[in-house]
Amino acid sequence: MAGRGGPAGRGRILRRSRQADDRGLLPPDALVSFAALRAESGIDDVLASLDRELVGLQPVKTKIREIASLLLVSQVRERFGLVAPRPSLHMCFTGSPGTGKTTVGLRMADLLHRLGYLDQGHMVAAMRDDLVGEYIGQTAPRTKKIVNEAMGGVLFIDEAYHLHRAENAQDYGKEVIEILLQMMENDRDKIVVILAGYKDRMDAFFEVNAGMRSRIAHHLDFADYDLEELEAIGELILGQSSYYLSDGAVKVLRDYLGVRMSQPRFAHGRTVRNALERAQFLHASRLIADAERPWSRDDLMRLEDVDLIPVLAAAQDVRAA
């Protein structure tokens, strides 16, 4: 696993001034510093972005740091001639919609590229309809096209359990699974596959697909957000667009989340974002409606309770229905 900085860059990890041999290997008594290697790879930027963009999810973030640490150590071990089998990094992300799985997938692709594990830092997202054809002969070309697009990076398959339909023995999803199994084994040095979906459904999927289960090395569970975490997500979303909530609007948002958390199709961070984007439209309409009134910079940033009350009312109407 080659580092990204070239021989000169890798030389900066040395704490003792000793030259590498003709094979590029360090002498056994050389000392190395991981601080310089971390800075050179830029992985701290990726890890910091996860902390900025995602509220909570500490077990997920810890696992990502463990993977980064293993790959950093592997780079240095190779410089000493300590060669080990390349670790398999195919993964399964489980959790409810809107808990950050896609965001983490994107950051994982970037991280693995910076650490030299993947040639590229891109992610290709796909679902059943992207992979499975409607007629005989369509599925293999469709699947191989998506796989080729993802080669060198990450293939992220959301709701992966839909590939298996036990009630239909002739379902073409079985062909997708067979292609993926072969690719995950033969091309594991060129691509990382992430399967995502609800935990109970993914568990059932692995029960009937032992080959797939054996190829997934890492399972990351994205826990549901509680009310305080959802409010923090709201603050984060608004801050990125230079908005904030008045005290009254904070209370209305809390009431809204209390209603939506008990309803079907609640999507955690995605639901928070949708509500706040709707409030921004209502805020803009309110300001424009009073066109003769002078508005301050703070007025342009502050969402009031009246901007969120219609959002809450719509949610309450759904519950009443």
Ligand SMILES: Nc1ncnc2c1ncn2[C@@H]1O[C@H](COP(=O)(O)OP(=O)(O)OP(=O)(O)O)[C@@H](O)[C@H]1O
The other form holds:
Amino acid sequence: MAGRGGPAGRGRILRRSRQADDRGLLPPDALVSFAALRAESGIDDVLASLDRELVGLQPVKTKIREIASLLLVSQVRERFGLVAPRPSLHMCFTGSPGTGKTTVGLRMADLLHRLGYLDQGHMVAAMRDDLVGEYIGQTAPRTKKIVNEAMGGVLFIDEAYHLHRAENAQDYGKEVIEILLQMMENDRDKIVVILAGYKDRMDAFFEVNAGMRSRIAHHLDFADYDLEELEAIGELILGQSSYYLSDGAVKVLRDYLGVRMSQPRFAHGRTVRNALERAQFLHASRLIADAERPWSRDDLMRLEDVDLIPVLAAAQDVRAA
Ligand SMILES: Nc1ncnc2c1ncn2[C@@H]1O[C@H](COP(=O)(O)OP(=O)(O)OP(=O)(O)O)[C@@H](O)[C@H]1O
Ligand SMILES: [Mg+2]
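Now that you have shown the form predicted on its own, what about the form predicted in complex with the named molecule?
Everything in the complex follows now, all chains and molecules, and the chain you saw is the first one.
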């Protein structure tokens, strides 16, 4: 064991209690490696579960790793008494509905908490109606209440561009934006704001809200999923609740997704989840209907093509209409 001020063991992180000088700092000649620090913070668990539980989203995962790396290095710099500036971590998540923005927001809150950036790992999601009042005097208290709830965690604002209504000079949304701008600057060590929405509308929003643009340091774009990714999302969602698809059901799900992908209101992961939830109802009804027949554990887990065919048919009806 390296003693106080003594040589540091390579491949080992130095514990502050053993290595610290009087100010709790590491000696300048100490050497650190990150493996133990990563394990200690639990971030490897978060990053591994991101990889395991989220299909695709490579650029998003890379960005999250970058943020995690910077914060870890920052922690160690601090232990050496080096300047460790807190990076601004307000973010913008753009992408189509159901591409995982809210899911990643929750993970981000957890990660930033584990890395010591946020005191708590919670996320408060809000939209225009949660923030903007109907009458004069309502907006500021409403917004401040939500902001207070989110303090120590992440404030996630869905469809942030709805806050701003350029056509209406009297719009109270302007008040929300002013409060947010101030808070994003003054409380940036206590809260992370994530604005989410469609890419083109978010870009337009930033065009007219330069203050907002300048406070958002990280832009993460969530790409549309392809058919294979949607199928993988489906299998993942089912696996998490101990269901699986028979080979026949896999084909019907593929057909269903093929139809739905070209329809309006297609919502990627959410559409997959909804279809599979519907299939679970149909599966349950099928088993119950055959009351005398003995069903096995595997029968209880396996969704058959017949459990998805009505779901596919409903989507085809919409197309025909
Ligand atoms: N990459 C993914 N891997 C696994 N599941 C996913 C993935 N992306 C989305 N999902 C699932 O799809 C559903 C919708 O995701 P989520 O609510 O995060 O999307 P969103 O981008 O916030 O949508 P919206 O823009 O409509 O708010 C969730 O149930 C989520 O678990
Ligand atoms: Mg969402």
